[in-house]
Amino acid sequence: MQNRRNWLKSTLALTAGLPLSASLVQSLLAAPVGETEKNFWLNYPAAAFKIRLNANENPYGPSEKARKAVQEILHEGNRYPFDTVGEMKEILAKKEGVTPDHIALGSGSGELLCVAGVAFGLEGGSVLSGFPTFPMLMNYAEVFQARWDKVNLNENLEFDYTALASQIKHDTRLVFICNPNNPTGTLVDPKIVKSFCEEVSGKVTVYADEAYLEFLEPHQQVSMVDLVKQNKNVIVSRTFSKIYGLAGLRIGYVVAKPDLIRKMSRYGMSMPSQTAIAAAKASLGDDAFMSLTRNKNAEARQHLTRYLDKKKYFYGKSHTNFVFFEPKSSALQIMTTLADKGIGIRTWDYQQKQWCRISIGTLDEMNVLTKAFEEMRV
């Protein structure tokens, strides 16, 4: 009973009158990111895709270990996961080298992004980020009347940390970074990112989204969690939706100083399910599955980038499971034509241009995609 009481006290937001609406979270997750997508959905309000290259999902997961864990926990489906949440925090704290009060769990990192958007958006002022990037935190902050200040990426479609630092204002409440970045897939040297975080976090809190970090080879995976251990004002978010293949089960977490965890937790209202926690536990340390996903993803991504090179498209150097490129014809036309073939992609409006983002599916799916591009002659 005490565990349940403590969990409720640390997570319920209803006392503030600001419940985190599941429908609002869902709408923000799938929100169009420009006029191109808005026009597409006007014509295809219920588009169904046989080949889903629009959500950066892992086509190979969940792993066998995760599936087995879900089956084995089903007998606990009648029980609230209060104790299980505490156990998962202990596991993640050990993994990250912190104490459990440095950890907050959410139904995917999307919920945690929204929670941060509320916590800092309510303070007024602005949230600053590079652009384009994953917009959920900033979109949610705008719901609560904060301003979103944007800094364009550099010519390589990378976060420009020098330009970003120069745009911090007296009323900047939070700086959002994403490395590798979504939607571009580009990676900035972690030394540059760490230096930025060290300097900026002395003035304003930095939120580092590391959703795609595990797509890098293990020796390249440099997290900003070390700065949390140094008591810096840095929030690091991670997810089990991507390389672990648990997008449909919804579980993610943040690592931050306990005072920042408490600040965010005031506005959280959900917790991961028994099945999500069981799958996440089983997925942690499953190096064989992660290596398989990285290798297959790299092979399928290379198929796409070779095609883009052959056709002389400009694209960001991707280190993830998606590629962002500038099409030579209408992005809306491409999106619509592919939808007619049962293939879903995303588009972005950036610097008065239309851009396409294609998630990496299986090699067979990427072959279908490039064949469709050939038939379109774009």
Ligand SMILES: Cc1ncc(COP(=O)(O)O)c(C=O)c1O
Second form
Amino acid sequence: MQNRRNWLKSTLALTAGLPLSASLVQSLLAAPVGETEKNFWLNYPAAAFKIRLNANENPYGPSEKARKAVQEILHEGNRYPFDTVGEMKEILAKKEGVTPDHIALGSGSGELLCVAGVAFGLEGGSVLSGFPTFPMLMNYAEVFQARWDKVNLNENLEFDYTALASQIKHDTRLVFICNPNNPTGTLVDPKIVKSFCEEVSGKVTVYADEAYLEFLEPHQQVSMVDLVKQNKNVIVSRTFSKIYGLAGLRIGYVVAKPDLIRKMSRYGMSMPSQTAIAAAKASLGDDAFMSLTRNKNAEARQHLTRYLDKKKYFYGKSHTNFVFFEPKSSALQIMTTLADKGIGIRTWDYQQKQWCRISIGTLDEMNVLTKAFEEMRV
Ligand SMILES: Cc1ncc(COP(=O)(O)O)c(C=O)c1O
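Show the same protein again, this time as the form predicted in complex with the ligand rather than the form predicted on its own.
Then the entire complex follows, led off by the chain already shown.
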């Protein structure tokens, strides 16, 4: 581990030819990191972990169908995916019940969050969101001089939609919501979310991040896409990185009115690769793989939450593949001790406290994790 740490430090410092600033590190890491973690990630490259519970990845993916599709499309690797992108938009438009003009594809939904951050951030004013949440859009908007207005979650670590509505100001340009929310995993009743979007989208654009929606049972999956169909100012984003297990292939999309799609697309940076599109196409509608992931995730999550209950930790009720809880000792210390055992997790700063977020791996991995907790006696 020591060699890898030194290698990462020197590689970052030398190849960049720049002082090793926190923002440089942040930009080199896919996931936004908070104050507590900045130095940690310099020392521990995530890829070095035997058990990766730090990025809400799907340990069962890619599905067999996706793997086969990637192999079969390799011979097209010399061709730009122009037509394939168009075809994929048509497939997604059909799935969502809109036209292809309502769809933008990105190299992961992260790219689309960044693009929205640029498009709205350039207008100045502010972007508003619950806090803590997935910060990528707001971080980008801040780079372009917009203000990030934050509204704390409620005592159950859920988005507080009443408080959020009350914080819309004359210069609020966009409201970011995330249901279920990352990092807390909590879900708000879609009826509440829908009426919030209906009311607020008359004044400002709402960006609804639904990255983890498919971890709910199919009958509970209520998307805000209906509001797009009603021509509301709502942007819905989805990803193939989570339930479909394609995080490394990079593909996601948004559904929105064509004028919002055009507004965002001006700042688009890339298009998904032939392989990403092929894998995504093969994964859509693979109900067997999705329920396998959902069931195994629920079983492994239950192992963790039972442990947290037994030890009387406070945690958010998770509907996703991660759990957010308040440790009884330093989160950074816990993260470092686990890292030395080859297990990666994340920490968060919130309300003058440090919190841990643990992604759900396989049941075996969660067993190793809870045993490690026992050994640490935290
Ligand atoms: C809420 C949320 N939105 C978007 C993303 C970005 O995912 P991707 O760029 O892989 O689609 C993540 C990644 O963890 C996330 O948690």
